[in-house]
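The form predicted on its own is given below as one chain in structure tokens.
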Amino acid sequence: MMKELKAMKIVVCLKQVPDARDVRLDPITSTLIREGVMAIINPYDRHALEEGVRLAKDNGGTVTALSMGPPQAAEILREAVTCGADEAVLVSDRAFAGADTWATTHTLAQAIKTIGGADLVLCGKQAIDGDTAQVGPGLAERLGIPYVTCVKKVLACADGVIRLQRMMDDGYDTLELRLPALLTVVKEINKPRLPSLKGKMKARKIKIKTLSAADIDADPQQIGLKGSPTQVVRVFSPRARGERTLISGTVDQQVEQLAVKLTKIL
């Protein structure tokens, strides 16, 4: 029988994002209106947190919730504690402002190294505000550890090896990799738990560790706007173009109608 991996140290990366149900753009500046908009834990990251808590319970480990952001990001870290995280670390510094995914991965990697590393790093597949899906793989490269994206199920974790299923367009792959490693997860992996009373009581008392750029020995040339090779020039809502026509009827009737319309256009 395989011996279970004990005292696993798990780090879950969380991002604070605006609630997608209430996103609005300033028509003059073409930037997101954040005032009065609720900030939440990135939905995919919730699934990463749940999987981290589950794995820690099964393997006798601990979960550290880690977030890079402004001071108010501490709110989502306290929420993470209510859902099972053991510790919370906020990486916050004005020098991090304007960071793209390249600069973000440098910051997160330095923070993880500063807190003593991790056996397993968990991230959501992507953030709903940027949708790049670059931070997870980029962070793994910065840490020099193997990674798997779009994980839909963790099958086993023992003897320093984790076995899992990775979602594919036409099914899934079953993979094994040695720890330390990084996984990005999809929403199909689990159903996040609700905050517990015990968790809420712990969240009220817990002291969130805050780290600055100096604390994590971050390279000034690789953080914030200065360390970002890409920049968002403008955010805008696409304008509606053309007319829409609803085609109804059986499949054969719809195909015939579509063919007629395309003939007129061409």
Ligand SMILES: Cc1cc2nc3c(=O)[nH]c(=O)nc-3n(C[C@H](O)[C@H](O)[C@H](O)COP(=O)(O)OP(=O)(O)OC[C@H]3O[C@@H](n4cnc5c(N)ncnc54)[C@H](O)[C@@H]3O)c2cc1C
Second form
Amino acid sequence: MMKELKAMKIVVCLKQVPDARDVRLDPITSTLIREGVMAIINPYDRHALEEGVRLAKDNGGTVTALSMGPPQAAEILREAVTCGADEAVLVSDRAFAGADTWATTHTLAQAIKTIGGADLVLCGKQAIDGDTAQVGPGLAERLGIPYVTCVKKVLACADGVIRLQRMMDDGYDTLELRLPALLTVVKEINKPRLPSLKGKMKARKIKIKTLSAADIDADPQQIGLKGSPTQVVRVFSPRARGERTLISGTVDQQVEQLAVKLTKIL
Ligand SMILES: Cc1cc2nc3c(=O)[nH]c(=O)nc-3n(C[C@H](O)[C@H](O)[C@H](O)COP(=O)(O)OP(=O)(O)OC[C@H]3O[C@@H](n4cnc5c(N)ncnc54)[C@H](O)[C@@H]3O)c2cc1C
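Return one more block: the form predicted together with the ligand, after the form predicted on its own shown previously.
Zooming out: every chain and molecule, the one shown earlier first.
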């Protein structure tokens, strides 16, 4: 039985990403087209949100959904409220455009400090567009707190200590760390809830707090394209190489055909 932890402040980082079924590349700039493309909550972040809402419910606390993005990212924050977030904060400013993970972590860390810090920060394992999985660990470093990536289960959270299972290639580790801390979660951790009627009503009324670069006292040298040591030079779909053959039939027949083909090329 999890012991009550008074008013735990949980911040969940949500990224708005292009729907993977609708990814389009700009043939001239070789960057992702985001205008007019279906934008969704990054799939891993749905699980981070669900875990935050569960922990707040079980331990007493609040969940703040936080996103750095263009004004339209407010949509995913409103959606987060329909799924249980109590508050929503958008960090948005033209100065953030073109941010790499270094600049993104500075911006998110400044935002978390500006809203009064957090006992627990939850992120998804990775974003389906940038795919670097760097923001979680980078953000923890910026906040000076311990972190664990690829969390698949939270076992207990009491008296400022969280006990969890981290997914590993050959199973999992059981770890304990002191709060404040940051976790990145995998999809196996839970099944995100659907929007509730109460949540939808709250989302319709909620005022999304929007913070600019000045509001979070961001360092101009560390935000946006200018503050990004990494620049995405070109994004392209890898070209299919060599001829492809589909092998069909029963397993045995397929194995036989494959052996013949392999002996021919070896
Ligand atoms: C195709 C492509 C390739 C890129 N390659 C690189 C690269 O190699 N190096 C680099 O530095 N940048 C890269 N970028 C830019 C990178 O996407 C941004 O810096 C982005 O803000 C964070 O990196 P990520 O998407 O890899 O997120 P990840 O590090 O994979 O995200 C992990 C978690 O961090 C949180 N998070 C991430 N972004 C936000 C946000 N904006 N708001 C709130 N929470 C967030 C979410 O919980 C997310 O699940 C790339 C972008 C694209 C589109």
